[in-house]
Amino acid sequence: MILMSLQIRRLHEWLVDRLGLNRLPFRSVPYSYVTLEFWLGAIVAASFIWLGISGLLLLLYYDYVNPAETNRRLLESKPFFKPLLTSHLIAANIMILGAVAHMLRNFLVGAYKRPREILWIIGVLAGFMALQTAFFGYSAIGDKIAVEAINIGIGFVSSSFG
């Protein structure tokens, strides 16, 4: 029993050290940190939040039988649909580009090293999920771009796994 509590205490101390929980509550941020490279994560997070909101609104009108024709009809009939769809597509591009820039910045600066390796692993997994979501988002539209995305995905999978 004592050995188990010692292991739990070590695990707790390791998580507190790695995640920086001992430095809470929030500290003030120096003005030198208010640059674009330090805001890349916030840009990605804001894009993700907008993608969730606009994606749910677009999902209300999604028709899986004929999605391309439904989008075309909705673009002509609903006055709010075009800005919503356009902002969703722009936010998707901003999120993917911002995530790549954020990952490259953290890799080049060495922010993946101790004590932040757990955050790096979570970020890499989140980036992989973002790319998968982008692929499925393109393929859900049902137009020529969707067919090309599916063909690229098939080619990637078949060349990766033989």
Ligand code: HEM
Second form
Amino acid sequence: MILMSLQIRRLHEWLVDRLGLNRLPFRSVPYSYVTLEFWLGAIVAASFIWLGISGLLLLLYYDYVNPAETNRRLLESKPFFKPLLTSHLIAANIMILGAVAHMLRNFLVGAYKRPREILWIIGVLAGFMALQTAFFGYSAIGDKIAVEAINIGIGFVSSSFG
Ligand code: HEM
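Could you output the structure for the form predicted together with the ligand, given that the previous block was the form predicted on its own?
The complete assembly is shown below, putting the previous chain first.
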């Protein structure tokens, strides 16, 4: 392991020397630019964009009569369907977990305070919309768990609003 990291460092030094990378006019960036928490919002936005693109492509094959069975058939017959569906599901999880982490981070660092109050309010609305799209996508699968989730959603709405 140590040997490997030594070799990687030597390769890195070799590339920097041969390509003259240390002579390029690189601009130094603040430390905050290289932390994960700074990129959380961008990660959520990127996964949202991919969800939109892959979701539209999946919609081309969506069968509202029997979605779960059609998906199973497509997974076996179309080679591109698996990466499309899998990446859609992974992006959905990244978006929801990322949004929760992003909100927690902003709460803990006090980013809801002046002058960012409006950003916080927009964030709350974006968070609600993200949850709704997640619920929509979840129920679009149309399997037994999705039907149960819809029933819970209906129960929740009718008990909250009468
Ligand atoms: C759900 C979709 C969301 C997307 C796509 C999104 C996107 C972003 C992006 C790209 C930034 C700038 C970079 C960063 O600080 O990470 C940001 C900042 C911010 N977001 Fe979000 N956000 C979302 C949800 C939320 C939620 C749920 C909240 C809080 C309730 C929130 C509150 C904020 C605040 C206060 C900032 C400013 C942070 C700072 O300047 O330190 N956002 N958002």
